[in-house]
Each structure stands twice: as C-alpha cells, then as structure tokens.
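Shown here is one chain on its own, the form predicted alone, set out as structure tokens.
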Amino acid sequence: MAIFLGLDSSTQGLKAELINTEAGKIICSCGVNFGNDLPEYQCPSGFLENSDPLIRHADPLVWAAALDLLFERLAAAGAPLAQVAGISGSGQQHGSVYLNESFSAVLAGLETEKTLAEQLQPTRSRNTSPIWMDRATSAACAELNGRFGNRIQLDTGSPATERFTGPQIRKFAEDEPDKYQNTAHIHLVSSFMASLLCGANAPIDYGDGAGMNLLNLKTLRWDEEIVEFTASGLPAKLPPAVPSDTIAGRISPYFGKYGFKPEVPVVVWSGDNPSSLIGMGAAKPGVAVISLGTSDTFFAAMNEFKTDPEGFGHVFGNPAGGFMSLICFTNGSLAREKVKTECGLSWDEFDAAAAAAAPGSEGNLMLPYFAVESTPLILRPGIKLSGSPEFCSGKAAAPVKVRVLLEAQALTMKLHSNWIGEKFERIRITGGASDCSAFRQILADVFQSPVERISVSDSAGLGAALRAANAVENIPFEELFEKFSATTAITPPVAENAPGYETALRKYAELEKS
C-alpha cells in the first residue's frame, strides 16, 4: 500500500489525515482539540485569553504537545504508521514561534523518554507564539508601508498587514529587543512543526511564505531590503524560502516510538489554505474555494500575478505551482454562531430559518462585525442594520435575521473578490457551515455559479497528504483529485435570483463605504 499522512495544524486543534493512494481512501483520521485536550496550555479557543481584543498569543508549546498525543491515539488506533511513505503538513498562515541558540541541538538529541514540550521548554526566545487574529501590529504595518509604499504589496502580495509575520516580527524587535537578540531561529507554524518532525531547522515553503511581507514573490527571494527594514539581524534568522514539493528532511528517530520506520521523507509543509486549495482539488484556475470556518476565506488559482488595489486580498503561493489569490474574512463562525445563540436556535432550525426566509430578506442588509474585521479592516467591532424599522430596531423575526446576515456574508465576498477579475466555473465549499444547504443555495445564487461540496471536511489535512504524495512519489495532482477531491453534491444557482442580488451587492457596497 502507498500510506501517506497529512497533519493540520489549525486555530484550534492537530488533525491528522491517513491516506492510501492506491486504494483512492482515506483510512485513518484523527484529532486533538486544544481546549479540551490539552487545558494546562490555556489556550481554549487556540489562543491565550487577552484583556487587549487585538492581541491573540498562543503558547507554542501547545502545538509540540498535540503532536505527541495525535501519534499516541493514531497508534492505540491500530494506524499503519510503520507503512508511511511520506508526510507533510499544514499549518495556521501567520504565526510565528521564535527560538534561541539551543533550538537545533535540542531537535538533533530529542529523547523518546521525555516529550517534545518538555524538552522544547528552554528553546524558546520568546515564550508565546502571535497568531492569524493578532492585530496589534498597526504601529509596524504603518512604518512599513510608509517606508516602501506601494512596493511591498506589489512585490510580496500584500500591503503590510497587521496579522502578518513581518510586522509582529517588527513590533517584537521593537518592543523587546533584549529578546529578539537572543533569538536565533524564527519560524512560522508550518516551519516549526516540520522542524519536530525532522529533528532538524526545516525551511519554509513560498505558499507559506508569501504570508509574511517578506518574500518578494517576482524573485522568489526573502526581500533583502524589507527583512533588514523589519528587523536588524532578521535575514540570519529565517529559514530558507523553497518550493512546496522540497523534501525538508528525514522522520527524527524520536518518532520511531509511534511505529514510524527511520528515513520517511518529510515534505516541507504549507500554509492552511494553500493546503485547502490542494484539498479541494482547486489547483487550476477557474474553480474558486469558500473555506467556512473560524474565519471565512475565498480563494483560488491564479491565471497570472496581480494585486488586490484596495489592499484587502492577498497573493500566496500555489503549492501546485504560481499562485493563488486569498481574502480573509475574519467574523465567519463567530457571526454566525452570535446570531444562533441570539435567535435560540439549533444548527438544524438554523439552516431551515435561512431557507424560510425569501432571498433578498426584503432590502434589510447589515455589516456583521461581530469581531474585529480582516476584510474590510475594521478595528472596532459594531454591527450596522440597514432596512425596514423592525429589522433595524431588532424586531425581526428569526428567519429574516438568519437569512440576512448569511446574505450579507456571501455578498462580502462576491464584492472584495472582484479584483481576481474571473467569472468562477464551479466554486467548492469546506468548513462547517457547508452543510448548512440553504447558504450553499445563497452562495450559489449571489455568484451565479454551482457550488459544489466534496466528502472530505479536512481539506487542509488532506491536501497535506496529497502534497506528500506528489512530492515523494510524483503522482500528479490530477490523479489524487479525482481519487479523493471528487464532488459529492451540487447546488445549481436560481438565475431568477440574479437581479435582485445585483441589486444588494451595490447598495451593500454603499453600505459598507459608509
């Protein structure tokens, strides 16, 4: 059998994905929850509790823990560990975990009688980690962006962004520069967990690393002149930049305990969503992804370079290859969980409240900012209402509420994905909200394109494994697409719906400029 293994390191939890190439199957799956599993770390929703809303740290060590309990319940499972030919991961895009002089020594002499957190302790230069959600970085993105202008996002993707490595980088060196002296190594999520699994400093990929502000995507490169403006010292501390199907080096014997066999390649791991896109067997351009998740994302392959010129989406790199466009919306789960809670429903009333409700929910229209907000950048939680005066006073009932605010979250993505400049084929949905069917017929419609659902609802965690595959055995992509990203089910899009949404798109547009 060809066994290969895909592991997400997400927001909230390490999944693992068990795939046979051979046999078209995913044969094992497996998850830790840090919340619940690992509570000493406190960091319960995946992040360190803050009384600042714009700082969301996690202790890095969480991470390192998951690992070795997602390998001891593989293994109590009866997994086919021993018969893996190859691995690779996904990681949260942003994070950053910073280390000191001790760090490669430690992965070089890992013992399998202690755990990786405990022996990881002392190599930490900074002992928590900033994630995806922190945005405490608007000082650093200023001094960047007046510094280069326009060029970092011409050359990196993205205008220097509050939640991007470069800037948290920026304000650590500043904030602490005692600390960012003593650093010697600084990774991104993806980076350090190949890192552990490789016994050795792993490299970073160009789909991850694009999530930085530092590599210049024309060459490539890190950027000489913006990593040695973000920071003094900064290029000595980063992992090389390398292609997605790099192998970054051997399975560490620390592992062998698990059932691992010595010399699994390790395949260098990506960001969460260029593994989606791979998942969701979006490689090409023409077929969009909507990730429903914490945050949601709308992503797809690129036809050619270009930036968004408002500023909010992002360029990554492709793992199969060029590029892919990205746009971040942040009150995705949480928006719509807000509304549930408040409407005292279930999941299941839920979606039959949004399909209860007519389309267009009667010209009421609001701006879910439930969270601070990525897309676009809103700072300041609030929630605007825009409509008849029962709507608005808070009166309406629960279907209308329901079906405007998931209207209002397809209809954000149709207007800050305008720039990619594409009429999509097909889109594909993922994340838990996909099985809500009456936002998949929302989707469907506001785009006037069929959404299509696929089996597997860890897209990041299987396309991990399919990378490994790719790299490690040169199966091509196409072949693992259709033995595992087939489409299971098909919302075809009402055109007698199209007017009408046209019609919301632009007032919602006038709505959010105000």
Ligand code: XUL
Contents of the next structure:
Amino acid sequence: MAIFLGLDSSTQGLKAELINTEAGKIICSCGVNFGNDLPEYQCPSGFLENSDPLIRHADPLVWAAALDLLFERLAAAGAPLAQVAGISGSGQQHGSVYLNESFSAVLAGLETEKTLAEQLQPTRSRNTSPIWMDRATSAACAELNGRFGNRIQLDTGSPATERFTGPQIRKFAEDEPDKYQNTAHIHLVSSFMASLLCGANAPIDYGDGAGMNLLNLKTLRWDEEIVEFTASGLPAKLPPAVPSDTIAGRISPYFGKYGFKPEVPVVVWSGDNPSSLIGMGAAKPGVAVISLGTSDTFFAAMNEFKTDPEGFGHVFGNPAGGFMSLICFTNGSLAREKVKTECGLSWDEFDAAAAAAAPGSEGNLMLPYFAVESTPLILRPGIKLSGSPEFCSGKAAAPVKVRVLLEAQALTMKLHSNWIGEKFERIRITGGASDCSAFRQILADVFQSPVERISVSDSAGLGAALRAANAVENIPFEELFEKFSATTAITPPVAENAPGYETALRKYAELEKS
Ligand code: XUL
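The block above covers the form predicted alone; next, return the form predicted in complex with D-xylulose (XUL).
So here's everything in the complex, that chain up top.
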C-alpha cells in the first residue's frame, strides 16, 4: 500500500499528514501545539517570551518533544504507521539549532526507553534557537552586505536579511565565541528534525538552504567565501546541501516503538514555504500562492533566476526543480486579529464588514505595521493612516476599518511582488484567512487574477508527504497534484475594479515611501 507521511514543524506546532497515494486521500491528520500540549517548554506562541521585540528564540527541545508526542498520538489513534513507505517534512524557515560533538553519537544510539528531549538535552551547544521572527542581527547584516555588496543578493538570492541563518550564526559567533567554538553542527529546523528521524546528521535541501544567505544558487554549493566570512570555521559545521528529492537516510530504530517498520526512507526535509509550493500544486511558473498565516507569504515557481532590486523578496530552491520567489509580510493574521478585536467583531462579522464597504474604502489607506515588518523592513512598528479626517482620527465605521486593512495587505503584496515580472494566470490561496470571501475578492481584484481555493488545510505538511511519495516511488508531481491539490472554489476578478486599485496602488506606494 502506498502510504506516505508528511510532517510540518511550524512556528506554533508540529502536524502530520498521512496520505494514501493510490486512493488520492489524506487518511489521517494530527497535531501537537507547543503552547497547549508542551507548556513546560515555555514557548506558548512558539518562542520564549522576551521583552525585546527583536529577540525571538525557541527551545529546540520542544520540537523534539513534539515529535514523540505526535507519534504517540498517531499510534494511539490507530494510524497505519507500520505501512508508511516514506517520510519527509517541512520546517519553519531560517531557525537554527546548535549542537556539540556528542550529537552524532547520541543520535546513533537513541534509547527507546528514554524520550528524545531527555537524550538531546546535553547535545546542545546553545540552549536556544533563534527563529524566523528574530530581527536582532542588523549589525551582522550590515557587516555582510558591507563586505560582499550586491554579490550576496545576486548569488544567495537575498541581501543579508535579519531573520536569515547566516547573519544569525555570525551574531552568535561574535557574541558567544566559546559556545560557537563548542558547536560541531549547525542545523536548520528542517535538517534538525530530519536528523532525529534518521538517527544521523541529515543534509539541508536547496529549498530551505537558500534561506540562509550561505548557499550560492548559481553553483548550488555553500559559498565558501561568504560562509567563512560569516563565521570562522563555519564550513565544517554545516551539513551538505542537496537536491530536495535526496533520501537523507533510513528511520532510526528508536521510532520502532511507535510501530514504524525498520529501514523506512526519510527524504530530506525542506522549508515550510518550498513544501507549501508543492502542497498547493504550484510547482510550475504562472501560478502564485498566497498563504495567509501568522505571517502572510506570497510565492511562486520562477521562470528564471532573478532577484528583487528592492531587496525584500527572496529566491529559494523549488523542491520540484529550479527556483521560487518568496516575499514575507510579517503583519498577517496578527494585524487582522488586532482590527477584528478593536472593532469587536467575530470572524464572520469581520468578513461581512469587509464586504459591506465599497472597493477602495472611500479613498482611505493604512500602513499596517502593528509589529516589526519584513517587507518593507520596519524595525519600529507603528500604524500610519491616510484619507478622510474621520478615518485618520480612528472614528471610521468598522466596515471601512476592516476593508482598509485587507486592501493594504493586498496592495503591499501586489507592490512588492512586481519584481517577479509575471502576470499570474491564477493565484492559489491557503491559510486561516482564506476563509474570508471578501478578502479573496479583494486579492482577485487587486491582482486581476482568479483566486482559487484548494481543499487542503496544511499545505506544508501535505507538500512534505507528496515530496516523500515523489522521491521514494517516483510518482510524478503532476499526478499527485491532480489527486491532492484540486481547486474547490474560484473567485474571478471584477474588471471594473481594476482602475480604482491601480490608483490605490500608486497612492499606497507613495505613502509607504513617505
Ligand atoms: C519565510 C519566513 C516565514 C517562515 C515561517 O522567509 O520567514 O514564512 O518560514 O513560516
């Protein structure tokens, strides 16, 4: 039987999607939430609380503990783990795990009667892991950009970027040289989790590796000069970088206790966005994906390797081959949540309110920087309003407030994705806020492309399962997309709304520049 397991190690939890490729069905979904299920690790929202909004670290042991708990739950639910023919996974991007010399031996000898977290505890050379929400590396970024100028973006796909792993490693090596010296292996969340499954150090795939400012996307090798400048001795601490369909190893005997058969192939993990590109069935250029989550992301397979002249967009490896663009907007669901709460609305009322106001929100605009923002880079949050005196004094009716926010989120996506230089035939949408029909219409109108929903709730986990099936059994992605990523609803664009949104886009761009 063709059963594959996809795991999704995201910011706030770990999820599993078990698929049957013959039936074309997800046969079991299960999840662990770090805050609710593992409160002892003190990462209620996926990170350790810190009064400095630029510092966002997690305890990497929570990810290991979640793996045990998830498998325990799957086994208890009767999931057919003994029939799993291949496993892969997706990890929140950019986060890094620092391990000492003992890591390899501990992995090789994992004892079934102990937990993963217990055994890994002494293998950390740094107790915490900076995650993608961390922005404390501006000095390291300035040093890297200063040393390499434009080359860092032209070769690694992104200018030195605060949340990326290279600048994070540089800051660690500068701030805590002893602990850095004591570090034998540096993993991404994805390769760390894959290492646990294999019981050996796993490689990093091109998809997630491109989010480090260390991988030369022209040669698909670690860029020796950049890596060595980032931190002395770093080349020896990085796992190899490999194509996304590489078999990283075989499942560790440790996981036999949950019912897995021996020798199940573990396919190299990837980042959540590259995996989601696959789960959304968007592996070929012409289809863009908008993922509305903690952060909103806009991504698409690329026709050719090119970089964003403004420096906000990124280029990652496409797990199906070639490259993908990605732009990350930090003020996603957090901003929607804030406006919803301020207006005292339920989510249904929020949707109805957005639909009740006219397109263009009576000429009002907002820069929605409720928290630090990646695109454009805003390290000191703040909201800026422009339009009628009533709106600017915060007295507008709820429908206007809601619609202005959603239009701002759509306009910033359009503005900062223009560098990709493509008219997308279709946009596929996922994530919690994709339930909001008014938001889907706004996105369709702003981009003048049909917006499609697919029947998948965890596209990163599904993408990981599809990658496992493709790598282990050579099932073509197109065949898998037809079965698993079919469109369930289409929102066509309204052509009459196009001119109004073109004007709004120009005004939004001016406001952003100001
Ligand atoms: C992408 C990014 C986030 C994380 C967490 O660059 O920072 O999307 O991958 O989801």
